[in-house]
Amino acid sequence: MNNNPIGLFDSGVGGTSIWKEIHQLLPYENTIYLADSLNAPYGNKSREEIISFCIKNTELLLEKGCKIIVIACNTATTNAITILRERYNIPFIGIEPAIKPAALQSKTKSIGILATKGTLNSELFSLTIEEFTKDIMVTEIIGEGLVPLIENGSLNSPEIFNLLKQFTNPMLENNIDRLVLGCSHYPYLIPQLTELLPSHIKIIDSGEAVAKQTKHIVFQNSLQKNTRNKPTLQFISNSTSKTLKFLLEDCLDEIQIETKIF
């Protein structure tokens, strides 16, 4: 199994920002991520259809010989990893919006929040609303419209910026001092985001916390990659591959690129 994959999958290309954090601090091993871009954005889906399009994308993973599989997705985590791991005897890692942190570090005891639907109402994320947010103030913004925009490519483009400056605002009379992620699609808008906000706010999203689990979980299992060989990075995508490719344009030459319906 050493030398088996891991595997990663979202409802379509934000989870890259999850893959980079992940090889950054494991560069040898082996990775394969799918890309459910066919039917993103996961945010707006019935519960029913979002565990749906789990149970599918880990079948292919295990079918691919995966050793663990990480959910580079948010509304996907908070919708179904309990089922996942219920069904399945591999280890699952999955990404939650880094409520705590933001929540321990705020000084003006306010935080604003920018999710999907579908992660704001999870139970899972009104658990850990519930338990760390007790004497704080939390301003929940649904990025509705960002998703497909960054499935497009249209990162740099006036509809981004606007509806982030819309997104914000209220966030701004709230008098937050940190902004949380919920959506592995928003680290991609970080340099919109601080072109827009005031200094003193800190963005926090999770990807760098995912990627340090990922590496636990990996070694408390030891399932390390045993050579240090070159690592195939496999990413599959159910539609157009423009968008991968320009979003890890920096390592065009390491990776491998297909599309395939799934």
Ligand code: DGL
Given for the second form:
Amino acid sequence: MNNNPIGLFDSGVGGTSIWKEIHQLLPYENTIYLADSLNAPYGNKSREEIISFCIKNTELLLEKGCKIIVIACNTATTNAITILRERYNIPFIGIEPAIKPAALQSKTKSIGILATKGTLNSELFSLTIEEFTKDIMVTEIIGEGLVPLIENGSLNSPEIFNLLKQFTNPMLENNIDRLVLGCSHYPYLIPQLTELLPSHIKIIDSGEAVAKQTKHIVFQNSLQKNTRNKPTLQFISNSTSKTLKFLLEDCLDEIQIETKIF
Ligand code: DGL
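After the form predicted on its own, can we look at the form predicted in complex with ligand DGL?
What follows is the entire complex, opening with the chain shown before.
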């Protein structure tokens, strides 16, 4: 089991931002990443649809022998992690918007959260908001339209800049000093957001925390790979792999990318 891969899935290419953090922290681990780009975006789908995509992805990763599964998608985590944990006897690690650190760090007592409709409407999200933001003003904005543009690789398009301006304006009016990125696609927009936002606003994403938690769970369950040979790093997309190649261009000689219907 120890040399079996860590499985990851996302509605598309965004979760590669999490894969990069995990690979950095656990460089010898074998990994399999599923990009369900054919069904992206998950954020506008019903809870039932999101759950059924998550079950399909999990079963494929289990067939491939994954020892743990990282749900590299906030929308999938907030809507389906409880059900997946009940249904399958394997550790799941999820990603959720980093509300707690943002609330604790904010000096203006005002934070912004950019996420999908599916995440903002989920019960898990409401419970976290209730627990950690009692004395904090929270400006929640749905990042409608961002995921398809990122899936296309249009990171520096005028459309992206216009949407980001539109989404962050109400946050600026509310004097936020922390912006939480509640979608694993959005870390790819940090350069654009940094250009648009005043420098006192800190952008917070959950990638590093998820990687640390993944390492912790691997070691806690004694599942760490026991050889230091070159890992197999597999990416499977059910759509074009053009954007995957673009986002992973720094490590193309280490990884394998395959296109396949699932
Ligand atoms: N990466 C997914 C997330 O973290 C994107 C959601 C979507 O596909 O709409 O929520």
